[in-house]
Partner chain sequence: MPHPHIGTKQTNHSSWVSTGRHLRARASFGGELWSGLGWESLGNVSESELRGQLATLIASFDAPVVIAGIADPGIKLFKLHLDEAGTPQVSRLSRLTWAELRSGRDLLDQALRESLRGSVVESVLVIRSGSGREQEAAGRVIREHSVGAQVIEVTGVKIEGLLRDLVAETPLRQAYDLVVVRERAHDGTLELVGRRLFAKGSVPGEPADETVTVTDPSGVLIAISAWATPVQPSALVSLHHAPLPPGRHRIKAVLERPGVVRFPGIPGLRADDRPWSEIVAALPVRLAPPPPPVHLICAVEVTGTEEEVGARQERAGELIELLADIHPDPRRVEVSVIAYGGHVFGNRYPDRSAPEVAVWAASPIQALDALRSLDAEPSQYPVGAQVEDMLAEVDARLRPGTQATGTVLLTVGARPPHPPRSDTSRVLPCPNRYDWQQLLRGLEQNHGLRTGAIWDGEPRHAPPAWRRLGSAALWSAAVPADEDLAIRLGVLPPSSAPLSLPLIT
Amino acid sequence: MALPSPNPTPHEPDIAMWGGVGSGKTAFLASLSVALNRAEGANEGWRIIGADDVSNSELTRLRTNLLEHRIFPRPTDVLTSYNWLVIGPPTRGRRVWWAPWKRHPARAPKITFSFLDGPGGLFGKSEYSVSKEELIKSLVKSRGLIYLFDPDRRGQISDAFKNLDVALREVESQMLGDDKYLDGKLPHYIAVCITKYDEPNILRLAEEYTDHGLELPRVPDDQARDFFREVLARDLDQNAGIIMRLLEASFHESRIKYFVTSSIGMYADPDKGFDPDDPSNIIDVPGQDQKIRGAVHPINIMEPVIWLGRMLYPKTMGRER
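Where the form is predicted together with its partner chain, the structure of this chain alone:
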């Protein structure tokens, strides 16, 4: 009996999501679906829509759960792909030399992102699994990676290390076996996201890296790497420190970027705004689904995606770092 073939997916994923159990991959995507539409400042004007019926319905579902039901996604059981169209703000019309009297119509950058989200613990298990094989395949084929690291996993960091280590070995053995990549590094762009920044204890830990000048605190991108190192150094597990070295050994340094992210952000009182004494945006009641307390304020959710977009599609999105 032949192994049954899965239903075909139209796109190979551009961006694969990747991280340990409960590191917040699906929540990241759910948040992304609202983040772009809320963006202000430099990223204002970006929108996200589903590239097809399936992705549209998934997008709606993720959003509904996050915004209406105010719940987090259930643990992902199986590889799931999302094809989303990210539409940027229109660029100003350009004049060209052959017709300087008229402006070309404005064009909005439009990129289809295919994300692949899978169960987090696949690499933690030594045994063969179909999903694991598929995930590796997708990691190999994708060009951008979003690696999510949950710093709040007390005592689970060694899992994160194992997860990363196994996955990188598998991907490297498939990609670096031939002479295609002479420098011995993987060609991906990788956005390393230190998630759950909204957790009060992570907030406290990040205190000295935090920029308080904004409406909500955030760790600036140039501080994110240092913060990551600090998180790893504080962990009791000796392997924790290796995680960063592992990443920087496997990827080009210029293709790694660190982000300190939060899918739902901190709680901001509608009247009084953010209060460092009361930052938690989660209503955590044992025995019930965790609920989101106030408005969702994604922090550094769209930034990694736009960064990857700019790296992967410099022409469409404009190269900018």
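Positions refer to the first chain, counted from 1. In this text, all values refer to a predicted model and were calculated from it rather than measured experimentally. The term rigid core refers to the maximal set of C-alpha atoms that superpose within 1.5 Å between the two forms. First, how it differs from the form predicted alone.
Once the rigid core is used as the reference frame, the Cα position of residue 270 differs between the two forms by less than 2 Å.
Any chance you could show the form predicted alone after that form predicted together with its partner chain?
Only one chain is given; partner chains and other molecules are left out.
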């Protein structure tokens, strides 16, 4: 049986994002433009722009804080709307059948990146709120989702479980009540991002899954699911193991992809490069917010966005092989 079409209707957001308290949502947004600018190879040539004046201004502020002031964005305490376009390099124009020597004009792929970035604990609250309602609408209307999970918040897994469980139940109650999706699965593609890979304790936990043959270590995508499962298995909270089951019960297996991410990357000495014995790219300043120690090297920040775009618009961007 063919899977239902995931394509959003015109003018609806392509991608929505949510995650638990402190999962790194705003840091993800701040580092996205940096990641796109530094892309090489197949992902080179992508960029992000604001779709309106407010979003353009916010993009500049987030980027400036990260690169110039070397500080992290403050946690979101109110519902914040971002309306951005992620634009790729133009595809090769199609040949005109009646004039094989000519081609249709090349078209640049565009992904509508409309994020309603709400407080991390929003779904953990039982009472109704306008913010929660708007965020649910965003998840329902989009067909690409980014779910952020912070493996470093020991003792907070119950919050992560509650945020995920409540959000999925709300979305499913609105989308699966009729017979539009006969298989009982949500139609979205979802990128599950295990964040803060740069944290030394997360690096140690991911050691056996990590590819060290690169300039900076990285967990390959085909190892990310196994790493996520180990993170959940090591937690003492009885609900931890249910998180992956919730995701894989709600979405088609072929539409879930796992990524191990970092918004800032590891510290690399300008002269000596990366030192596995000194990986932290964060400095604790007494009485102040944490500072970023060295250059920002986002890991798997743009990849979930581009993957979702390719899944949603295979004719424009080409399917991932």
